[in-house]
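Only one chain is shown below, in structure tokens, and it's the form predicted alone.
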Amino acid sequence: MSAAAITANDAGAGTVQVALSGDWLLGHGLPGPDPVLDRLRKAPKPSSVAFDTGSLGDWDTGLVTALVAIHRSAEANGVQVDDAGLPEGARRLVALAFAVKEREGARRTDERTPFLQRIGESTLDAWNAGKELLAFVGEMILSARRFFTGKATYLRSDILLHIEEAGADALPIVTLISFLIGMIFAFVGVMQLNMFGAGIFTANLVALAMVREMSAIMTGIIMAGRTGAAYAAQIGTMKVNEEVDALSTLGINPMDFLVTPRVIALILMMPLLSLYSSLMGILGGMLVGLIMLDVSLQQYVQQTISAVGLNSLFGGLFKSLVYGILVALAGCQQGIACGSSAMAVGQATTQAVVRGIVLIVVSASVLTVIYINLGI
């Protein structure tokens, strides 16, 4: 087996003679057509390209790939190609490659979008997403009015099922995360406060942090990744299967039948989950405090009770209620806006989680500022 080679020589009268020799077989280190391509681009440009395959041995698609590249370069530079010197099979394969024109935009390009253009496109996407969410909130308000006036069409069993999914089924993950967060807060508090001889105030730190902020926000993030994503996937899959269109055909409003029961279920469960999360966090902090501090169980409990007031308790519960509404709206809105493909369901699920978490963080910042100004 001889090594493949390619050369480009001037044959006079403006013709470039491309000599192909050796065995052109894939997997045997084939040379690239760069010498020929460079000659086609170099001034003065030739008028035609011819081939000399007298020394060509065995060949396969490796040869055809090189010939196609030469043909494309010649076409781009306005150079005629004479295929008479090629083997009959190679001529047919090259002709077949050019029988159908390449669809415009099919080839992947390396063009990069300018930075400012990307900023503008992202801003417009965010603006449109905000308008879509606002329109969805308006439809949700109308659906909620129909629900509470008895004019909505839904299944009561669906509400109970969604309450179970958003409540009891979420207890294991909420328990684990909240208990560990409480332990982390307590460990940090003990290590820092002990330096000032105020280790007992670790109970205050854990209780206030869990009740006012962490239980609500962590529960909201957990539900965004768990329940909000599930809502988007469920409704999105129904839309792909045209079940949502079937409901509309039957005269059933999809908002009333699919969205409102899910939103109500999450609104009812979020404050309860947040309260349970606060308890688990306090228990986790208590475990660390009793191990690392020289205090009794009664002292720790008494310090915790004295630290938590009704303002902190109800302030945290109100935050959890707001987070529940936002997570439910983000999940259901992405499900309703889902496209008609399996990929669209995955994208809707991802967007539901991302938007839910973003809305939680933004609303947490706003509510914290409001609480500080109101002295809560």
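As the structure is a prediction and not an experimental result, all values here were calculated from the model. Take the two forms, find the largest set of C-alpha atoms that superpose within 1.5 Å, and that set is the rigid core. Residue numbers count along the first chain shown, from 1. First, how it differs from the form predicted together with the partner chain.
- With the core held fixed, the Cα of residue 246 is displaced between these two forms by less than 2 Å.
- Superposed on the core, the two forms differ at residue 11: its CA moves 2 Å or more between these two forms.
- Shown in the overlay between these two forms, fitted on the rigid core, is a CA shift at residue 76 of 2 Å or greater.
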The other form holds:
Amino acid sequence: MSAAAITANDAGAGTVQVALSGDWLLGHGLPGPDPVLDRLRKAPKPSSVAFDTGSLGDWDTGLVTALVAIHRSAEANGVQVDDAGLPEGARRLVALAFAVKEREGARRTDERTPFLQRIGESTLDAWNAGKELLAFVGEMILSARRFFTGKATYLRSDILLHIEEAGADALPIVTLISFLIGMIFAFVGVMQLNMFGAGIFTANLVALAMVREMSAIMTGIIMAGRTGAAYAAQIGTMKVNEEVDALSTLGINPMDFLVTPRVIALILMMPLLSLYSSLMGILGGMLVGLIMLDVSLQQYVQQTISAVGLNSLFGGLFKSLVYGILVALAGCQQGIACGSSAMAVGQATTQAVVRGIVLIVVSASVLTVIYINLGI
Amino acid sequence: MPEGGPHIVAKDLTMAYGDFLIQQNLNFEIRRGEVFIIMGGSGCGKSTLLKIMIGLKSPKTGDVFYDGKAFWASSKQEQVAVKRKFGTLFQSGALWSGMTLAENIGLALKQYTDLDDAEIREVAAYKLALVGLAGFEDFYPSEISGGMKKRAGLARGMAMDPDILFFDEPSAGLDPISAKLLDDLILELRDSLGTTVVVVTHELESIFAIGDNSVFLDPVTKTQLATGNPKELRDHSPNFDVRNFLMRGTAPQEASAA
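The form predicted together with the partner chain, contrasted with the form predicted alone above:
Below, the chain from earlier opens the complete complex, with every other chain and molecule after it.
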């Protein structure tokens, strides 16, 4: 195999003779057409370009791209190209590349958007996303009304399936996370409260934290990652697959058929999961408390029961209900708004989780302020 | 059922995605029991036109008239009533992946009829048998091949004995024999049930085999170039682009005399 080389020589009468030699194969360090392009640009301006390929060996696309570049440059400089010296195949491939004129406006140019414009655009995007979400809430309320007045089309078996997926199937992960959170709280509590001999109040700390706040938030976040994402992906894929269109043409409202059953399943399951999560957290805390504190099981249980009032319990359950609605809303909205490509489904899923978590945290803050003012 | 007048009329249809114009000034008529072809090169808006006709996307201006009644100008309830007479076969079949074939076909029956579950299953089995899928009632869409999905999609489209069947690229992705069988099935349905058939396609063989009438959409001028019987358009259309399309790019510059 011999190294590729290219030279441009003036052959008299304004002709530039391009000599190509060696093997012109991609990935073998090709010299590129630069010597010829430089010559074409320089004075005295040549009138034509000819090729000498007497010592050219093997060639592939590497040669053709160089030739195309020479052709382009010659065209731009008003120089004739005499391609008689080229191998037959290369000549035809070059001709093919120029057979169809570049479509006007097809070439994309890299535009840099100014910083202020980007701020403006993302503000508008956020504003529009908010409007979309509100419109979706409105549709969801109308759909819920149809559901409860028996005018909606849905499959009862679908609801049961969603209930299983959002409920029973989520138990292992909720168990694990809640139990560990309860243990962590208890560790922190024991360390701090023991310093002034109030170790038993660890039971209060764990129970109140779990029942009032943590169980709802943790299950909410778990469900955003598990079920909200699944909703967005399921509905988004159906959208890509034209399955949602197929429903609409039948006169079946996709909101009634796809969204409401999912929302209802999650609304039913969230408080139950949250209650279960509280219990697991308290058990986790109890394990740590009994090991690290000098209290009996009975004392610890008694302390826990006295700490948790009905207000706290129902306050926590109400929060979990709100989070459930928000997670289902974010998931289904992203699914319905999904574009029609695999990429779009991925984005919708990501957005569903991100929005779900943001909505949970924001509403948690709002609800806490309201609770404090109500004295719950 | 009103006889005589055209079954479907498109009047001054203009379609656009936002500011991006797809097609404008579309005017054509489809008679009852006719196989009507919507054809044109890739990206000319054939599928968008179909979406407008089946009520999935609203036109920018103009309207589609079914039996003389403007579709987009009527209320949601009236639209649903008109849409009940439609059967649609989507490009990929678009079967609901969470349901078996029998459930897919049965959903429309469940929605619009008083049939009980056993009767619905019987109808579904019959419709599947019609498209050569007898015995596949309890298969999920993911378990059958692409060609079978299309046929199952057709069975679903026919569930309600529609007046009008819409096909979006029925032969795309099918082998020649399956494509031919589907063409035969389309003609058979038209002949035995009197169904009006609207087909979006650019498969020439299909176009000539089944088309009674057609409209040709052009992506460059963004409007229809011709409407009429595809064979006649191929031989006598005054428009070179239309003849060239219908002859796979080998048309002579001059049309042969009528």
